Each structure stands twice: as structure tokens, then as C-alpha cells.
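Single chain ahead, written as C-alpha cells, the form predicted on its own.
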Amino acid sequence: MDEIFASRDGAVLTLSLNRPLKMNAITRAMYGELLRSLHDAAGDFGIRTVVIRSEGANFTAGNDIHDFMDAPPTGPESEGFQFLQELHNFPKPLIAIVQGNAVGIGTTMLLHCDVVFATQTARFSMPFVSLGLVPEAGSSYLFPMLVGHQRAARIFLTGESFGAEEAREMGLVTIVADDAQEQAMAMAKQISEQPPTAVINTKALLKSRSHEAVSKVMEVEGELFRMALQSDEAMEAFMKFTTRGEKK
């Protein structure tokens, strides 16, 4: 069964994380498939809107820890970093639907989406510091710009999670609803029926103020992230995390 399931309805492409028994934890192979799908969608004029969603009770537990530890990213060419770059540069509207846990990249990727829907079950967290790492996906720039320095610092430095209503109040989520899936797909269809060049140009204008700044921050984050992965404190934090998971 495909762990990234792609389906198309007219001009709307839906990419679904399809590993529910592992809380949709993302492997290198899954990043590679997401990257290829987004790259192809960017060049396909027939696709006007992309929806990112997941199967099961959770959006994603973030990186698959065992896969991540077996082959950590060593350079900007790694699948995970390339996927983040594709998200950042993707020219067409991105809509996300979140339920359950959205951990690490499960939250930071939303900062690159244009509209985010969530159910009441959604729970967001970015525990990079708790794992001996640093934020990624431009989140060290985008998140404080969205919520303010002090709130961002509290969440990043403690690793605390927050719920759907707080995410909406922050501006990370647009709509919280039990029928988030239906509402999101309806909006994706509505946007896909708008004049496509006007949509693409409008998205570019909306991002123009910070696009280059985010690109530069992502480069610095990536380098610090890769350095942190080689540190003793990160290895100790990862071992504690995996040991805790095995005891459950």
C-alpha cells in the first residue's frame, strides 16, 4: 500500500500521508515521493490547487525516528530538506487538513500552506530543542512573525504542545471544524476554479515580503540542524525518546 497516496479530482491534487499504524511518521522514501509529487504538480498547468492530508487519527508524528537515526540528513540534498524547499517555493495554493498529532515538521510545514483546516482533535508541537536540535522549515522566522517572539520562544524552548483553538487564535489554522475535510475540499475546488495566473501571481505577491528572508533562514537552520544531529546531546535525547517509546 502506498505510504503517500495521490488522488486527483479535476484540478485539485490531494496528497495523503498513508501510514496510520505508525501515526504517519515520515520516512526518507515518503519525503522523496512528496517531493516528486509537488515538483510535478508545479509544472502541470492542469493542477491548480494541492491538498495535504493524512489517513487515520493523526496528521503526522513527524520524522520516523528509527529511519532518521539510521540515515540522518548530511546535506541540503537530502530528501527532507529538498521537500521543505519545494514547499517553500511551490507556486500554487497549498491547503492542509490536520487531525490528531502534528509533530515537528507536521506543524512547521503548515507555515508554508496558504489555508489550514483542523479538527478539534488537532494537537501541534515542535519539540526540536527537546531532541537536542533546532527549528527547521524556516519556522524560526515564520513562527515568531506569526505569533510574536515571546510566545514562539516559550513553545520552541519548552517543546510544549497546543491545541486547535489556540492554533486558530495564533493564525496557524484558519478554520476548526468537525467537517474540516469537507470544508477544505470545497475551498480547494473553489480556488481551483479561479483564474489560474491571477491565483499564482497573488500567492507570489503575498509571499514576496518574506520569501528571500525565509530562504536564507532555512539555509542557516539546515546547517545548524545537521551540526546538532552530530552532537552528543542530540544522540542522548534521541536515545531517551526511543527508549521511552519502547517502554509504552
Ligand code: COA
Second form
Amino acid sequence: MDEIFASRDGAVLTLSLNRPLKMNAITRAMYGELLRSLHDAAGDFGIRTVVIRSEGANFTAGNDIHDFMDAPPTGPESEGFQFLQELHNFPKPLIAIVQGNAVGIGTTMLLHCDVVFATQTARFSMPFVSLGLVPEAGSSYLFPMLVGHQRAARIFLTGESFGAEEAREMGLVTIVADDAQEQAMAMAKQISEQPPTAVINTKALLKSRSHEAVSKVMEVEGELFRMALQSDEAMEAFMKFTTRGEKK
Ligand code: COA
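Counterpart to the form predicted on its own, namely the form predicted in complex with coenzyme A (COA):
Okay, now the whole complex, with that chain kicking things off.
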């Protein structure tokens, strides 16, 4: 079964993470698939809005930790970083629907979305420091811009999670609703019926203030992130996760 499932309804493309037994943890192959789908969607005149969602009870547990250990990204050309670049530069509206856990990139990718819907079950976390890593996806710039330095520092440095209402209040999520899926699809359709050039230009204008700064930050984050992946601190944290079952 496809771990990234793409479906089309008129001018709306929906990309679903489909690895629920592993909490939709994202592998290199999945990043590659997401990257290709977004790239194609950017150049396809028939697609006007993209929805990112997940199958099962969780949005995603973030990057696959086994991949971090066995096949870590070695440079900016790696699939994960290329996916983030594509997301950052994606010209058309991106709508996300979050339920359950949204860990790591599951939260940071939302900073690149234009409208985020969540159910009450949504729980967000960016435990990069706890894993011996650093923030990615431009989140070290975009998150403090959204919530202020001290709140961002608290969340990054402690690795603590927060719920749907807090996410809405901080502006990471637009709408919290039990029928997030239905509302999100209705909005995607509504936006797709708007004049497309005006939509694309408006999104570009909304992002123009921060776009270049985020590109630069993502480069620096990427270098630090790749270095951190090789560190003893990260290895220790990954081992702790992968050997959990043995201690039960
Ligand atoms: N990478 C690889 N596998 C993962 C994963 C990840 N990031 N997150 C969860 N899984 C797998 C588990 O290994 C488990 O697989 P198994 O049944 O074969 O053992 C399955 O998904 C279910 O996860 P489990 O941990 O048993 O669920 P839980 O409800 O007890 O805990 C989380 C949920 C999200 C709190 C926990 O899975 C977790 O902390 N995951 C890691 C999150 C993370 O640090 N991501 C990287 C961010 S940069």
C-alpha cells in the first residue's frame, strides 16, 4: 500500500501520510514521494490547492528514527531537506489537517501551511533538543516570530508538547473542530474556485517579508542538524527510543 497516498478531487490534490502502524513516521522514501508530488503540483495548472493529512489516529510521529540512525541525510540534497525546501517555496495554498500526535516535522511543516485545521485530539511537539538535535524547517525563525522568543525557547528547550487549543491561540492552527476533515476540504474547494493568479500572488505577498530570511535560516539549521545527527547526544537518544520495548 502506498505510504503517501495522493488523491484528486477537481482542483484539490490531497496528500495523505499512510503508515498508521508506525504513527505515520516519515521515511526517506516518503519524503521523496511528498517532494515529487508537491513539485508536480506546483507546475500543474489543474491543481490549485493541496491538502496534507494523515490516515489513522495520528498526524505523524515525525522523522523515522530508524532512518535517522541507518540512513541519515548527508547534505542539503537529501530527500527530507528537499521536501522542506519544496514546502517553503510551494506557490499554491497548502491546507493541513492534524489529529493526534504531530511530532517534530509534523509540527514544523505546519509553519509553512496557509491554513491548519486540527481536531481536539491534536498534540504538537518539537522535541529536537531532547533528541540531541536542533530545530529545522525554518522553525527556529518562524516559531519565535509566531509566539515570541520566550515561549518558543520554553517549548524547544524543554521538548514539552501542547494541545489543539494552545496551538490555535498561538496561531499555529486556524480552526479546531471535530469535523476538521470536512471543513478543511470545503475550504480547499472554496479557495480553488477563487481566481488562481490572485491566489498565488496573494500567498507570495503574505510570505514576502520572511521568505528570504527563512531560506537562509534553513541552510544554517540544515548544517547544524546534519552535524547533530552524528553526535553522541543524538545516538544516545535514538538508542533510548529503539530499545524501549526491551526494557518493558
Ligand atoms: N520513527 C520510527 N518509528 C516510530 C516513530 C518514529 N519517529 N514513532 C513511532 N514509531 C513506531 C514505534 O516504534 C511503534 O512501532 P512498533 O509497534 O513496531 O514497536 C509504533 O510506531 C507505535 O509507536 P509507540 O511508540 O508504541 O506509540 P505510543 O502511543 O506509545 O507513543 C509517541 C507515541 C509519538 C509519543 C512515540 O511513538 C514517540 O515518541 N515517537 C518518536 C517521536 C520522535 O521523537 N520523532 C522524531 C522527531 S524529530
